[in-house]
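Only one chain is given next, in structure tokens, and it is the form predicted alone.
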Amino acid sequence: MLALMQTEWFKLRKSKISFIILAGPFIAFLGGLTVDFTEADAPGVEWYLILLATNLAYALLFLPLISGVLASTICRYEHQEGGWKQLLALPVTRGKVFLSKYLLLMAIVLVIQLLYLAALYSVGLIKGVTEPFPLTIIWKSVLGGWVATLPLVALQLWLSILFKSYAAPLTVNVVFTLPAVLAINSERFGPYYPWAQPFSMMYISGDPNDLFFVPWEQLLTVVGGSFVIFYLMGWVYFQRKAI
């Protein structure tokens, strides 16, 4: 498994991964030099004013974008002159295949909220900052939009699995992605819509009276759910696939 995820990062590296990286919290960070402190209306909320500011642009819309531009580049080179039959022609299952992609994507979007905190955590700085950085932020933002994106990717992954095309599972992405600008202010769809988990799990709120407020335990069963059926969708048409 470890060998496998080594070669897909190495098809990876040559695919300006880096920049894929680094696009989503320098965006951010960029957001967040723009906040003024001078309308807070109580001390100490300068680093959740930061994560406001940013959160309605990186949560809502790069995450998911990201995503599918990830496993979209993943799969690229098996797409190109019978890489499927190459890679698969090795003794290797077709699950640890699906396993290892997955993994490693995973572990690349925890690499990215990684630098979104740590852009944070500059702008704080940068803007002089006094208060101690909030741990709430680390865990609900940070790791609870990383979990978020658990289906996302699941679901990426398998339709760049089913598509030739890179720009196909692109589209698919962004055609859902967008409708969540919409859906995060609605009660009744916001909660159990798949791209707006990121943001409804880095939205810093403990008001249920908040518009934007969903319980954290029902964030994670709708984001666990739809993980186990995205991931079980993939896998099994993976299995399956003609190559």
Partner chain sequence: MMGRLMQAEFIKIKRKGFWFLAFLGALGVVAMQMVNYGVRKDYLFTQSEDRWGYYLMNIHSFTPLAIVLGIVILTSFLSSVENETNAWKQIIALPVSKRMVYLAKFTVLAIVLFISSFLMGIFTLLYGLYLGLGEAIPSADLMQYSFYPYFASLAVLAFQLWVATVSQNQAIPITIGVVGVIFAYSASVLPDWMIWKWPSLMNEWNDPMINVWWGLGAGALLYLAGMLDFTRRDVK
Contents of the next structure:
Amino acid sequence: MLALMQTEWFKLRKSKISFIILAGPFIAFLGGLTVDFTEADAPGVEWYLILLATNLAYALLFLPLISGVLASTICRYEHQEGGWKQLLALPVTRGKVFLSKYLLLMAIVLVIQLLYLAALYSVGLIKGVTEPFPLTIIWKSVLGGWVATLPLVALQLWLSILFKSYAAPLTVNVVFTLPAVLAINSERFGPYYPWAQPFSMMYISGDPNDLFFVPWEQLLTVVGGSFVIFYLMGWVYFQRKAI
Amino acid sequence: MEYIVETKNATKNFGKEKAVVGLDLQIPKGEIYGFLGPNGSGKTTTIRMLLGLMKPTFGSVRIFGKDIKKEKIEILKRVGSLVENPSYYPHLTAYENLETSRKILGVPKKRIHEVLAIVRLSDAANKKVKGFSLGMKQRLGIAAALLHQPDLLILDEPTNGLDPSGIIEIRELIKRLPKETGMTILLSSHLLAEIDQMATTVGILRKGELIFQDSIETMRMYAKQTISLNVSSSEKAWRSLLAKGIKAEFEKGTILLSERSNEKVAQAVSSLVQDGFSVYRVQEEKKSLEDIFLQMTKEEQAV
Amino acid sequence: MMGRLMQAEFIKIKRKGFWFLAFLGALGVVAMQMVNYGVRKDYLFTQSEDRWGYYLMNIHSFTPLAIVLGIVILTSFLSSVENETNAWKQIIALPVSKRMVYLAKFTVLAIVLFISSFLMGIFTLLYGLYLGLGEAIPSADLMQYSFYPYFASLAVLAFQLWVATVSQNQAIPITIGVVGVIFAYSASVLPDWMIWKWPSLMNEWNDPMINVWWGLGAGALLYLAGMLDFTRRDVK
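What about the form predicted in complex with the partner chain, after the form predicted alone?
Starting with the chain above, the whole complex follows.
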């Protein structure tokens, strides 16, 4: 399993992956720089303003979309010149190949989230924010956003195995991601829409006693439930795919 | 008899289309098994089933006596393969391509250099495969198949698209391997001459059915070449040969000698010359794969 | 020559879902408001006296996103048709200039997007009528919200096509495209010179027409730059 993941990373790291990884912090950084502290009506909110300014576009659109691009990238070279054939004729099970690709994707999304954190921090330094960095709250946001991508990455991995091109999985991704813009405004539908979860879990709100910014029930049923469904469907499809 | 590969009634349908029908392959240990058939006869589909890339619609596939359905991983640990066009990652170098498989197979790094040397690609180890010629890609594919010193090597059309020197090189390599390592090789091709030069056992596939499976010697009986003679007043000449007890047939104005040894041919020619016939041409007539098919199916029907 | 090249392009995009995407994008933007108005029509009606104007504004809040995303997807589709099949060398080997090939691709995309904008206009009108927003249909505004974003986004189209045709690895144009989508979404805080802001029709003078001219002007320049770069490069 470890060897399989190493191999995946070996193939992936030569695929301009750093370009994709750096796009996230780049956006967060630019977004953070646009923050205007003159609107701050209370002292000590500078960090939150930075977080809120970057969060919307980043969590709502960027994170779901880029996780799809990553999934397509990790499958691209397999589709190109018979990579699947070569890989699956080795003594590996398809389930393990699927899992190792999935785990690697989630690891990269985590790296993107950490770089996002670093981007926020550096914006604060540049802007001369003197308040202490609200680490626990921002950790919550960064890790929560990561957990919320668990189902989305599973779905995109499935679609990327299914389709050879980047465009087709991206289209599906867009079709599901754009409505999240509306869904987050709805108290009735927002909590049940998987693509709205990255935003909900990165947005600072809710009961401070919960582990993340959404209630446990929502986390388990919506994020957990859609993860199980998407992962299983992708896994089953991959088991049956004729190479 | 120990069979390395044994399929029973293996069948693969794609929807209504029957790709492979009731296949009973039997490949003995240490043989170079030539898998012969025209393009589209189901060779690649069969090979994909042997590798577990596709599941048979019904029937069983056993390799090393194990069922591919149940012990795929155990089997694949001992199998190396090159299916159809060579598979590779264009953005990686030759060395890196092998590294992706090596990690999974868990063999030592020095093995990469060894297999690159076997296929004579050591000089190109650090070049991206994108820029390789077809022959080099093919050799890289074989190198990848040899990485873990497999007991069974499956090569699908390994000389397809290669230039003559590339073909000879691969041919020598394939003949060398069983002698040096005792491995069994399954080799597919649509060219009779190719199988004839490498294989020790032959299976012939036609429209998804195995119509022949036996030693190369038995196949050669079918593929037997004949000597044809173009001579003046051919029918008369033919009768004169028969009169002297030389076996021959007469077909469309040419004489066909059944015996092909140098002696017999010389004897026939000299006899014709002595009798005053002019000998224009002496030719060896090769049978095409299609001729052999016809002959095999004809004899099958006769039986 | 151009005509035949474009016919060839249209044949190649057959069954690739191009027309479906054009339709889906147009419908999607309006469908978003169908859901919005379907769920809280009464509330939205209280938001403004000018119901048509408010409705068109709601529609327009998604149009820039949809156009920029559509451009990213279509350009990537178009170049993957060539990259997957290694067909570049085949077209380039035909007795046509590479400039013509590039122009044909650009024109095909521009046509598909135009049709999509046109469809969106029709869907917008139809659903507006269904909602019963009032007797007076603001046809000038309807035209403006349907077609201005299209012309304003030609610069993005020219830019994406350039990046997509010269990239071997489609991950790069797509990642750039996703970043562009984020820009389009954040249009209100973007400086006026950024091409991704233009489809929003915002600028400091509050004159949408300016964005149309910019889209056409910068679109032409970026088109030329992309074409020259494409002609200069070797075909792999």
